[in-house]
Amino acid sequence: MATPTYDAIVIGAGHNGLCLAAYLQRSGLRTLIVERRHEEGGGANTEEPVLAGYRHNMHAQYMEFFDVMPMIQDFGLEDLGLRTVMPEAQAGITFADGRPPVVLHRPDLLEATYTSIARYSKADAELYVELKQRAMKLEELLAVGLYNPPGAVPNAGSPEGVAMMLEGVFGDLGVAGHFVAKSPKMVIDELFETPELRALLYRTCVEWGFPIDSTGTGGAFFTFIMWTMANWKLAIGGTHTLAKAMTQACYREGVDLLENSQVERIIVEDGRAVGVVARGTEYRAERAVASNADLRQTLLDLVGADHLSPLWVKRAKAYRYGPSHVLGTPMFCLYEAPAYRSAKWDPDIDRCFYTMVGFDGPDDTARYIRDAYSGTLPKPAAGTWVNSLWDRSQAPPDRHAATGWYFLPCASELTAAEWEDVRRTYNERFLATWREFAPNMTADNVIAHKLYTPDQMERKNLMREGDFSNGEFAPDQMGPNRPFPEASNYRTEVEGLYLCGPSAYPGGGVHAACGYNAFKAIAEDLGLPSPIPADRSY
C-alpha cells in the first residue's frame, strides 16, 4: 500500500491545531489532523462524567475572544452551531458574613456595576468603570497584538511600547510607565482601596494568565485583564460545541482527520520534517509539519535530541510547567442553584457567571494563591459558575450543573496516592464552606459530586503538571520570549517543522491565536496567501 503523502500534518486537533489545518487546507494545501484522543478539541471539552444529562465544561469556561476570534468570522462557525449567551452579572464574591457583593456586569451594564463597587467605595467606582471603558477601545488593538507573531507591531510588546500606551492612555488617572515594572497585585493595591473589590480582581486576573505576584507583568493589568474581564460569553450546550463546529468547518474544507491515533515520532530527514509516524504508519508531509503539542513533547519525544542542536535541546529542557494555570475542576449536580447571604444587597450575585466562594478579603485570596503555586493544598475556597442558570441543555429539568475552578498545586507535588485523596474528601471540604455562604447548599441539595485533579488533566489531555497553558506564564515565558527567544516565531530549527500549540505564543486560551499565527508563518514560507480580509487589520 502507497504511504499517505499530504501538503501538511497538523499534530493534534486542539482549537489551535483545528484553526491551522482550516485555514491551510483553505490555501490549497490537502491536510492531515492526527488526533491521539477520540474526540476534538483538547481543553475545549464538555462532559457528563458525574451523572447523565448534567453537563461540565472540564477546562475551558470563559469565552472572552469570541467577538475578535478571526476563524469564528472566516469559516462562519455561528452557521456551525456555535451559539452563544452573555449572562448581564459577569464576575462577583460573595461573603460569608452576608455584607454586599461586588458584582461586574458586562461592558453595556457598566452603570450597575458602579452602583455595586460604590456600596465601599465611589472613588473605586468611578475609576474601575473609567479603566473598564477606555479599555474596551483598546481591543483593535489589542487583538492585532494577540494574532500577530510576537514583534510584528513593532516596540508593540515591548515593556517601552506598552508604558508609553499606558501614560497616553491612563495617564491623566495616575497611571504612570513605570507602572510596566510591578506585578498585578502592586497595581490593584495602589489603585483600589476597597479590599472586597481588590479581592475579586486578584482572583480574576490569575484565572486569565497572570500571577498576582509576578513583577513585569503589571501592565497586563490595563490591557489584556480589564479587557476581558466581565467580557465572557458562554457556549451554549457547553465549550465543547466550540470544537465541533471547528471541526465542520475542517471536514467542510476538505481536511483529513486521523482519531485515535498517537503520534510517535516526527520524521526528520536532512534537517527537515518531512511526516510522522502513528500507530506504526508513516504519513509523509511534502510542505510543512505543525505541532499542536507541548514543547518538550514536541522537540525532545517526537523529534528527539539527536536532530536538535545543544542549544534548542537545553531550551527545551530548561521550559517549566506551572504553577500559573494548574487548576482543579469539582462537578456538582444540584437540586436548587446556590442562594447566597449577600443576595439581600444585591440579587445579581445569585445569577453571576462567575462567583468567587470560600473568601473574606484580599489576604485569604492572595495566601490561597500564593500556596497552590508554591505546592502546598490551599484551604478550600473556589470560582464556581452554574451554567445552567442560563443554558438549560446543560442540566435535567429543574436541577442545576455546577463547576468551577480550583487552584492547586502542580501534578508532581503530589503522589498518585495523594492525589486519590483529594479526590475522595476536597470537594467535601469545599462543600462545608459553601454552606456558610450559600445556606441552601446543604448535603440534601447535593446529588452527587467528583473533582478532576491536575495529574488526571495530565494523562487525558497531556497537560504537564495540569497546567493548561502547556508552559509557566512569566515574564520569560511570554511575548517574545514564549517558548523561548529562538522559537517564538512559531518556527524551529528543523526545517517544516512550525509550532502551533499553547506552549508557542500568546499561550493558553480559547483564542485560536496559537493556530492563526502558525498560519501566518506557514503562509510567508510557503508563498500561501493572507488569511487577513480587507474589512480587518489582523
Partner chain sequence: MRERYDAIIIGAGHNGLTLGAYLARSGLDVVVLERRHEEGGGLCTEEITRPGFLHNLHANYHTFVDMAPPVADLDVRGHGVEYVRPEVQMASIFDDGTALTVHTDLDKTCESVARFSEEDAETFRRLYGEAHGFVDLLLGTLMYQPPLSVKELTKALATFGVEDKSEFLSVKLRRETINQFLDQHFTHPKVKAHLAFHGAVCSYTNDVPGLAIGFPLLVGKIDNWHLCLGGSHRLAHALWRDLAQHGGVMISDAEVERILVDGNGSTRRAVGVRLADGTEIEATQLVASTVSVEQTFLEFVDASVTGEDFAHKVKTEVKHKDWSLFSVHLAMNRLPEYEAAAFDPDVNRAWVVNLGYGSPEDLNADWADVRAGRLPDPRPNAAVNSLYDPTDAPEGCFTGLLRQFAPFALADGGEGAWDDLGRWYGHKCIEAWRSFAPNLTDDAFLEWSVFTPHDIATKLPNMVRGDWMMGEISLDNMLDERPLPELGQYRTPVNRLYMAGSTQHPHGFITFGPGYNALQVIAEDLGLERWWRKI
Given for the second form:
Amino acid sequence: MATPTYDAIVIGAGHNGLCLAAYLQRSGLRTLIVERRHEEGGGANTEEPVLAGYRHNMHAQYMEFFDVMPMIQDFGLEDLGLRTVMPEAQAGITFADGRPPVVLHRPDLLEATYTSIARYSKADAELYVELKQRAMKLEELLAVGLYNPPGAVPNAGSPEGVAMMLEGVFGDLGVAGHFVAKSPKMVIDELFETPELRALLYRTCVEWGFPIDSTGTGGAFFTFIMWTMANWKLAIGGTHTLAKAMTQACYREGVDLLENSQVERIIVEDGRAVGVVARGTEYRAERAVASNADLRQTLLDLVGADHLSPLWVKRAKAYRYGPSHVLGTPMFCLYEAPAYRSAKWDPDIDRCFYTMVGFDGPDDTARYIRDAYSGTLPKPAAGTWVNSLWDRSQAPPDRHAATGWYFLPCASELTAAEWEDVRRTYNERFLATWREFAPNMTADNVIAHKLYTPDQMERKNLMREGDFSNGEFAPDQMGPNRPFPEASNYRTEVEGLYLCGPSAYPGGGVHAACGYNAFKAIAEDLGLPSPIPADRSY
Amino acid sequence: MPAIYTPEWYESVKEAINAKVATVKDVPEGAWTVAVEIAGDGVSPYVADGDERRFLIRIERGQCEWYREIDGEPDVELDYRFRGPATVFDEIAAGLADPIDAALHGTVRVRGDMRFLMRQAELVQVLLEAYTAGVETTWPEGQPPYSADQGPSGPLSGEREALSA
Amino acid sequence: MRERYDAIIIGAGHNGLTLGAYLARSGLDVVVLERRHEEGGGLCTEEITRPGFLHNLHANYHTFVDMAPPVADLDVRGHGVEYVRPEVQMASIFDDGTALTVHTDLDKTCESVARFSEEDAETFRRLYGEAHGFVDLLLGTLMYQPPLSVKELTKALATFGVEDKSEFLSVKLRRETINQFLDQHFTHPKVKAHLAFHGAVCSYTNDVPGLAIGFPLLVGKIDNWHLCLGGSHRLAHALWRDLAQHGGVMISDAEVERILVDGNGSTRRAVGVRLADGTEIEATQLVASTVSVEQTFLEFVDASVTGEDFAHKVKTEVKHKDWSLFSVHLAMNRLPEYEAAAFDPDVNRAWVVNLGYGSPEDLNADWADVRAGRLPDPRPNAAVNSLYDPTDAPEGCFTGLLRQFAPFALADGGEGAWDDLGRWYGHKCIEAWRSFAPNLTDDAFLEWSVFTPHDIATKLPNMVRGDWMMGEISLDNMLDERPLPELGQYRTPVNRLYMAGSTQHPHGFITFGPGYNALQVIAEDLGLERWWRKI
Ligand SMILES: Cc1cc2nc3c(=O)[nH]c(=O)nc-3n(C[C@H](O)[C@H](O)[C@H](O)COP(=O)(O)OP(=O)(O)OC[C@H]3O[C@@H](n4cnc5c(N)ncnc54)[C@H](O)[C@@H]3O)c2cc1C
Ligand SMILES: Cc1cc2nc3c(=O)[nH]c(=O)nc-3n(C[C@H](O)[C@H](O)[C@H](O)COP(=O)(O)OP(=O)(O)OC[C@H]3O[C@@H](n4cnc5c(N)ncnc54)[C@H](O)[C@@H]3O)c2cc1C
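The structure above corresponds to the form predicted on its own; please give the structure of the form predicted together with its partner chain next.
Now the full complex is given, and it begins with the chain already shown.
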C-alpha cells in the first residue's frame, strides 16, 4: 500500500488540534488528524461514566471564551450543533454554618451581584462591580491578545502589556503597574475586605492557573480573571458538544481524522518533520506537522533527542508540569440537587452554576490549595456543578448529575495504590462535608458516584501529571516564554514541526487559541491564503 | 436446430420467449435490460477458461425486444445481472440444471430488484422455461453434462464458489 | 441552528445516519437530530470503567459487514472503520469441561462439532453450505428491500416450485421453533444448545414458534461476526463523517418532541419538528423518524392527526421483546484461562464464549424465568475484545464483557429494582465466569460496571422496555407487518413522514436495513436518482 500522504498532519484531536486542522484544510492543505483516543475533543469531553443518562464533563466545565473564539464564527459552529446557556447565578460560595453565601451573577446582572456582596460589605460590592464592568470592556483587547502569537501585539500576555492595560483601564481607581509584581492573593487581600469573597476569588484564580502565592501574576487578576470571572457559559449537552461541532466542521472541510491511533514517532529527515508513524503505519506530511500533544512528549518521545540540539533537550527536560492545574473530577448521580443552608439568605446559591463547598473562609481555602500543591491530599472541599439544572439533557427526568473539582496532587505524587485508595474513599469524605453545607446530600440522595483522578487524566489524554495546561503557569513559562523562549511562536527548531497545544501560548483552557495561533504561524511560513476575515483584529 | 450461443440460437430463444409470454395474462408494464454473464470455467467448451461471454436482453412488457452480445461492461443501464459459470449455464440451456436452484444456491448470482422478480414469479417462470426448454439446441463441441463425474454438484463446485464469491 | 432543511431525520443511530448520508449524497440538505450528546445510538463505546478501556455498551458484534450495501456505498472503510473477523468466532463451554468452537474455517468448526457427533458435523456442513448459497439471495430479496408480504413470498415460492428445493424454504418452518428444527436435524444436545444459543443471541429466541424461518440466515452468517476496532462507535463516526462530508449536519442534544404537521385528511403532511427546548425546524421535503413507534405516534404526533384508531393500535398492538440484556463491563489485567482449554485450546482464543448451556432445555428454563420477571442463575456469554483489538485497552490490560439474558422489569420491584440489584447480579455473573476460568480471581478486575436493561431504556428511550431490537422478533411482527401493517412500507399515515429505524423491517441489529430500505421508498416518492444501485 502506498504511504498515505497529506500536506499537513496534526497530532491529537483536542479542540486545539481540531481548530488548527479546520483552518489548514480551508486554506488548501490536505490535512490529517491522528488521535490516539476513540473520541475527539481531548479535554473537551463529556461522558456518562457513572450511570446511564447522567452526563459529566470530566474535564472542562465552564466555557469562558465562546464570545471571542474565532472558530465559532468562521466555521458557523452554531449551525453545527453548538448551543449554550449562561446561568444567571454563576459563581457562589456557601457555608456550613448557614451564613449568607456570596453569589456572583453574570455580567448583565451585576445588581444581583452587588446585593449579594453588599450583605457583607458595600465597599466590596461597589469595587467588585466597578472592576467587573471595566474588565468587561477589555474583551476585544483580551481577544486580540489571546488570538495572536505572543508579542505580535503589545498587549499579549506580556508584563508590560498588562501594566499598560491596568494603567489605561483601572488607573483612576488607583490600580497601578505595581500590582503586576504581586501575587493574586496579595491583590485580592488588598482590594477586598470580605473574607467570604476573598475565599471565592482565591479559588477562582487558582483554577486559572494563577497560584495564589505566585508573584508576578497579580496583574492578571484585573484583566484576565476579572474578565472571565462569572462570565461563563455551559455548552448544552456538555462541553463535548464543542468538540463535536469542531469535528463536524473538520469533516465538512474534508479533513481526514484517524482515531485509535497513537503517534509513536515524528519522522524527521534532514532536520525536517516529514510525517508521523502511528500504530506502525507511516503517514507523510509534505508541508507541516503540528502537535497538540504536550511539549515533552512531542520533543523527547516523538521527535527524539537525536534530532534536537542540546539546548532544546535541556529546555524540554526542564519544562515543569503542575502542581497548579491539577484537578480531580468527582461525579455524582443524584435524586435532588443540593439545597444549601445558606440558601435561606439567598436562594440563588441553590441555582448557581458553580458552587464552592467545603470552605469556611480564605485561610481555609488558601491552606487547601497549598496542600494540593505540596503533594498532600487536602481535606475534601470542592467546586461543584449541577448542570442538569440548566440542561435537562444531562440527567434522566427528575434526577440530577453533579460534577466537581477537587484540587489534588500531581499524578506522580501518589503511588498507584494510593490513588486507588483516593478513588475509593475521597468522595465519601467529601460527601460527609457536603452534607454539612447541604443537609439533603444524604447517602440516600446519592444514587451513585465516582472519582476521576489526575493519574487517570494522565492516562486518558496523556495530560502529563494531570496538568491540564500541559505545563505550569509561572512567569518563566508564560506569555512569550511559553513553553520556553526559543520555542515561543509555535515553531520548533525542527523545520516543519509546530506546537499547537497548551504547552504553547496562551496555555490551557478551552479557547482554541493555541491551534488558531499555530495556524497563523504555519500560514505565514507557507504563504497560505488566509481564511481569516481581514476586518478582525485577531 | 441452432447451435448454442450462435445468432440463430439467440433468435430462437427470443422467439420461444415471445411465444410463451404471449399466453401470459397480466404481463407487467415497463422495460428491463438484463445482462447475462457466462464465465468460462475450463470445462464448458463454449467459453474459454477465464473468458466471458456476455449478452444483453431487453424485455418490454414481457416480450423480448432485442438481445445482443457485448464485450466488456454493458454500456446501458441494467436492471438485472445474472452471472455464473459456463457449465451451469450450458446445463440450464440444455434443460439439465434448474435455474432457480442455481440462483438459490448462489451458483448463479442475481443482482437487481429481487422484490420485483418475486412479485413477478409467474412471468419469470415462463421466461425461464422458454430459455431452458423452449429451443432445441445443438452442441457442436459436445453436450452437457460434460462427463459423468462433472454433474451440477460435481467437482466444479469449488470453482463455482470462487466465481460466486 | 438553522431554521430550515430539506430533510429532517430523528435519531442519529446507524439507521438515521445511513439514511441521512444517502440523502445528503443525493443532494438534499439534511439534518439528523439526536437526543443524546453522542451520535450512534446502539453504536456506543464509552470508558465506563477506567480510562483507556473501551466498552461497547450496546452493539458489540457486527454481523452484516460486507452484506449490507451501505458499507460500500458510504465508503465506511474509507472513513477509517477497521473490522476484524476473529478466527475463533465463538465457543460454547459446557459444565463438564467440554467445549465447541466455531471458526471462520468451516473445516475446523466441523471438526469441533464432530467431537460431539460426526453426524451432526455432517449435517452442519450441509446446512451451512446450503445457507451460504442462500445468504446472497436472502439479503437481496428480503433484507435490503422494502418487505414483501408473507403472502407474496408464499406465492412466489410456490410458483417457482422451490419449497422442496431446500428444507430451509419449507412452509413448515413458519410453524416451528428453532428447537424443533434442531431436534429434527441434530442429535447431540450440546450441539443443539450451541445453535439454539446462537439463534437466541441473534434475537431469534429458540422456543418461539415460527422463528425457525430465520435459521438459514443465522447459519449462513454464523461465522461472519466482526469486531469494529477501537469500539463500535467508530462506525458511527464514519457514518457521521460521510453525512457531514456531503453537506449534511448532525446535531446532538436535539431531542425531538413534536412533529409539525400541516393540512388535514389525506393532505396532511409533515413539515418540520419542534425540539424539547422549543426550537422549531422546518423540513421542506420530508421527516424520517428512527425512534420508537410509541414516541413517534403517541408523543410527536397527536392522535387527532393520525386518527384515534391508529393511535389505539399503536398503544395496544406494538409488540416488544419479552427479554432484554444485562451486561457487565470489566477492566481486566489478564485474559481468562478456561479449564475447557484442556479439551479444546481454541476456547482461550474465542471472541465470544457461551457459558454453561448444555441443551436447549437449559435455555428454555431461563426463558421461563426471564418472562416471569425472575433472574436466572447467570449463564453469561463472555467476550474479551482485546484478544483481537490492540487498541481497546491500555497496554497489558484487557476489556471484558459479560452479557446475560434478563427481564426488563423484575417481578419484584419492576425495572426500578435493577438500581439495587445490578451490582449483586453482576457479581453473580462474574462468579459464573470464574467457575469456568478460575484464574479470574477478584484481583483480575481493576474495576467493573454493570449496564442493566433499565439502563438501556434510560440511555435510549427508543428502546422501549429495553427492547434492543425495537420490536419483537416473531412471525407476525416481520416483513410488512412490522411494526404495524399501516407502517410496514416505511410510509405512515402522515405524508412525507417516514419510519426508518429498527422498528421497521428487517429489525434491530447493526444491519443498516431499515435506513437503507426507507431510502428506497423515499427515493420513489421524491423521484431521486438511485445512484447507489449497482447491478
Ligand atoms: C479537570 C479539568 C477541568 C478543566 N476545566 C476547564 C474549564 O472549566 N474551562 C476551560 O476552559 N478549561 C478547562 N480545563 C482545561 C482544558 O480542558 C484543557 O486545557 C484543554 O482541553 C486543552 O485542549 P487541547 O486541545 O490543547 O489539548 P487536549 O484536550 O489535551 O487534547 C490533546 C489530544 O491529543 C491527543 N494525543 C496526545 N498524545 C498523542 C499522540 N501521541 N498521538 C495521538 N494523539 C495524541 C490526546 O488523546 C488528546 O485528545 C480543564 C481541564 C481539566 C483536566
Ligand atoms: C445491550 C445491547 C446489546 C446489543 N448487542 C448488539 C450486537 O452485539 N450486535 C448488533 O448488531 N446489535 C446489538 N444490539 C442492537 C443494536 O444496538 C440496535 O438494534 C441498533 O443500534 C438499532 O439501530 P437504530 O439506528 O435503528 O436505532 P438506535 O441505534 O437506537 O438509534 C436511535 C437514536 O435515536 C435517538 N433518539 C431517541 N429519542 C429521540 C428523540 N426524541 N429525538 C432525537 N433522537 C432520539 C437515540 O438517542 C438514538 O441515538 C444491542 C443492543 C443492546 C441494547
